[in-house]
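A lone chain, given as structure tokens: the form predicted alone.
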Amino acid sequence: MNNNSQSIHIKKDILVRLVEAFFSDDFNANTASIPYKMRPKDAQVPYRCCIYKEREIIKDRIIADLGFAVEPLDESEKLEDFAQMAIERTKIDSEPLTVIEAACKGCVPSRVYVTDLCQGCVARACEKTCKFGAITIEGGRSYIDGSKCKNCGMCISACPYNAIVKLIVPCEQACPVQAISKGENGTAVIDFEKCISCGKCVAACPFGAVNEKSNLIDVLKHIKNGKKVVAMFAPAIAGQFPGSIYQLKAAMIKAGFYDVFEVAQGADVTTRKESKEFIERMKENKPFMTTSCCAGYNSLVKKHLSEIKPFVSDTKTPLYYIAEIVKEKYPDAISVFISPCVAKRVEVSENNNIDYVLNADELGAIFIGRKIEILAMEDCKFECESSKQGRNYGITGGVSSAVNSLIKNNVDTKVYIVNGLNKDSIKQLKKYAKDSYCPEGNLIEVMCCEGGCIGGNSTIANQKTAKNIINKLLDKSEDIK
């Protein structure tokens, strides 16, 4: 994810202002004033045609951050009303994403295009390369017939002048399952029957038009009302903030959470169960087994890749196991998962032991809005320390390494890692399922995001920084037993 993009800074600014408004004397009125404070009357208009459109888009972003879909929005509805509905809400929406139509650029359709750099050369390499007869020479330059072009890109590679380019729609290009496309009005529409909630469209859109529907106000409401709210943070979240995980826990306690758990503790349960399952499957002469901890991958299997289901581990995710632990200790608590990705919102919606999800950006906004400095916190230890392997689950290779560490010499293991889901890797997985064979290995780790969970769309630190922070934590952690 491009965490340095201006759209991310705008999103963060809105979240912080929303937190401040929530803890003010008048949440509804102060929420309604955010667009005007961010774009006052005499402000320079930095991105859009006019200040009024800027305010309208900020309003829509706030509505998404209040937890509502923007698509069916009536423009006459006021922000005050949405703020009040967020306070009164008892059930969150099942679909985690919404598209802000006013922010969507309505990009031109994806296609291969001949630019003015074309020299109409004698070689005609582009014409000869095209297998579909889509390229002809007209008026001394190349012309592409869109009805014949298959967007294969062979002509792009063949042109000696780099005169042919592919125009892309970033969100459509990023989606591995073609779940996002243009609607009747030319703006993006998500088909939730296809969507695996990987969040790649959220990260790809340079206009920030695709947004998560936040649970922020729901969580803050329970904290403010004195409820026992318990947080569980994913292994990748440990790399998103400065300081130690013990300072992070202390900061979360100061923010109002009653207790805090590492999901890495649940990862240790997953490691033990999955290593045992792998040994059993290999002794039964099964060809291979894939990991099952990635919510995006699990959604892909459910919606698009059912043929590989027999090869997917039956072991539950680390979040599933830590939620069981939290529920057993605090049966009446409100449980909140701190997530690095959108896909976990879908997993949470299917788990009765977890109530809400916050991402790293939202947790960071709480810290800023409440003026909490993580580095100023004293360490707050965990009742149960997670292992080195469990804490490494958020980095590509961490899951398979953890599982393999407990397999030892029981069976022969050859690890293969699918580092990010895209059209090519999905095609590859389909072939493994069809052939009941994977030449690359018998223990396949599948991560939806490149780099692992530290590359999730809901993270705030770049991968190098996150990895360095986590590696320092691993140096001080014990091996799984």
The other form holds:
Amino acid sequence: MNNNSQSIHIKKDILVRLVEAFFSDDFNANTASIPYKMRPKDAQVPYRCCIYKEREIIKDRIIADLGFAVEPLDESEKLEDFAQMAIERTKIDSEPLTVIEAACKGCVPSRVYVTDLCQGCVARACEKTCKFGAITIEGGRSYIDGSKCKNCGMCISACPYNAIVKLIVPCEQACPVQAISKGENGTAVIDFEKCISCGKCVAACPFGAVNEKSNLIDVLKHIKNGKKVVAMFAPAIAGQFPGSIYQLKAAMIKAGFYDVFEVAQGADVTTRKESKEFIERMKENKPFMTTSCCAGYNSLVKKHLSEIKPFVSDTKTPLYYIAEIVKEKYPDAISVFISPCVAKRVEVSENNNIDYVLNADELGAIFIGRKIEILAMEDCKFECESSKQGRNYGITGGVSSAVNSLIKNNVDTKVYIVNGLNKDSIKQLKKYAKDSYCPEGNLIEVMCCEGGCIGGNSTIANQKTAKNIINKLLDKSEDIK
Amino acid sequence: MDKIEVRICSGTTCFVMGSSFLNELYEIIPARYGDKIAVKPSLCLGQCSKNDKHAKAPYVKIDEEIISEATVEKVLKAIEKRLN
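Can you give me the structure for the form predicted together with its partner chain, which would complement the form predicted alone we have just seen?
What follows is the whole complex; the chain from before opens it.
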């Protein structure tokens, strides 16, 4: 997962400008001027055909950052109006993603392609290996008949010169459930019936064409209006900022949040319940159990893999439990989840105890826009210290090792980790469900993102740094009891 | 020759805009240049506070020279230039 590309840099730049506009004396006008500030008259045109298109794409990104879908719009709408609508809005869209058609390149459709490296050799391994009769030799070199080719890729591995390649469409390639494909215009369209909101297309698109619809303005509006806004940050967020989590809490309070909780505290509830559940299931001779805290995986189960449902833990997610605790303590507060991934937006839309989601980069933009320096903050303690295991939930293997730590010797446990959902691992999970058996183990941790939540598509830090920061925190944390 | 000092900004702006991707430099620089060059993290270098300057983060300072939109490659190139 790449969270450091130039297109992501631009997205963050826009978010910061939006925060600054929000706190300026004229939000609507200053929002509308962002494309012109970023691409002023006579500025270089770094990426697109002309300055007008660059500005248009920036405008569309701002519309998504204001929380609106870009698909239904033409260019006639005014940015000022969207800013005003964002301020007046009381409800947010439940679908978290939107495709910016103007930014989408409309990549060449995915196909197998013979390059100039083809030597027209005598072996003709490509022709022989093709089961569909799609390859012939014409004019001394290999030719693929597109109408017969099934994109199987056998010829690619057969060619002794590596002369055959597969042209890919990055978003389609990244999507584990074939939910994104080319529409009538050749640009990407998301099928929300199929989409599991994993966000892999957001990170995969080199043109940054897939955007999240942000809740940024909704959260800032409540803070500005003096509402009690309480934040809960995911375990992976601890690794996304400099300084300690205690400084992070202080920085968030300075940014206007009324109180801040670690979702790791909720993870401790999940660990306790899920370990008990596992012991019970194994005593009932159930073949295996999968974890249930990953929102991308839960969406997958719901939309594409219902056969595995009986094997998925019934324990709720860490976010569910912490949101319950927050609701009890602050019944009238607005609650915000600080997330490393897109998929949690869907979980939040289905949970009445949570109002909004901010990503790591959106929270980061608030810090930058409000000029809050985390490393300059004094520590601010949490009412409840979370355990080492709970704080480790965001790193692959963390959930299963937490659950396993409380199973002890009650039942035989063999942990297996699905580190990232893709077409292959989904096939694997389907097989476990069909066979009612998993040869690899009985406690199966499923993480949609490779590396766990620190590999989420809305993170800031590279994984190694995030891991180092979190490990430092773990060294100072107590074991779960 | 005085030791060249490389300081990687770990202020909030630089971190959010991608300075964690510069952390490789803490391994690459000592391995490549030994003790000729010192590399260390720095509190906010103050570059981002000017108008729109967050867009040019992350920043790295090599002695008195400021590198904006720093990448591992950019920093190594600037070091080579100084050494030659």
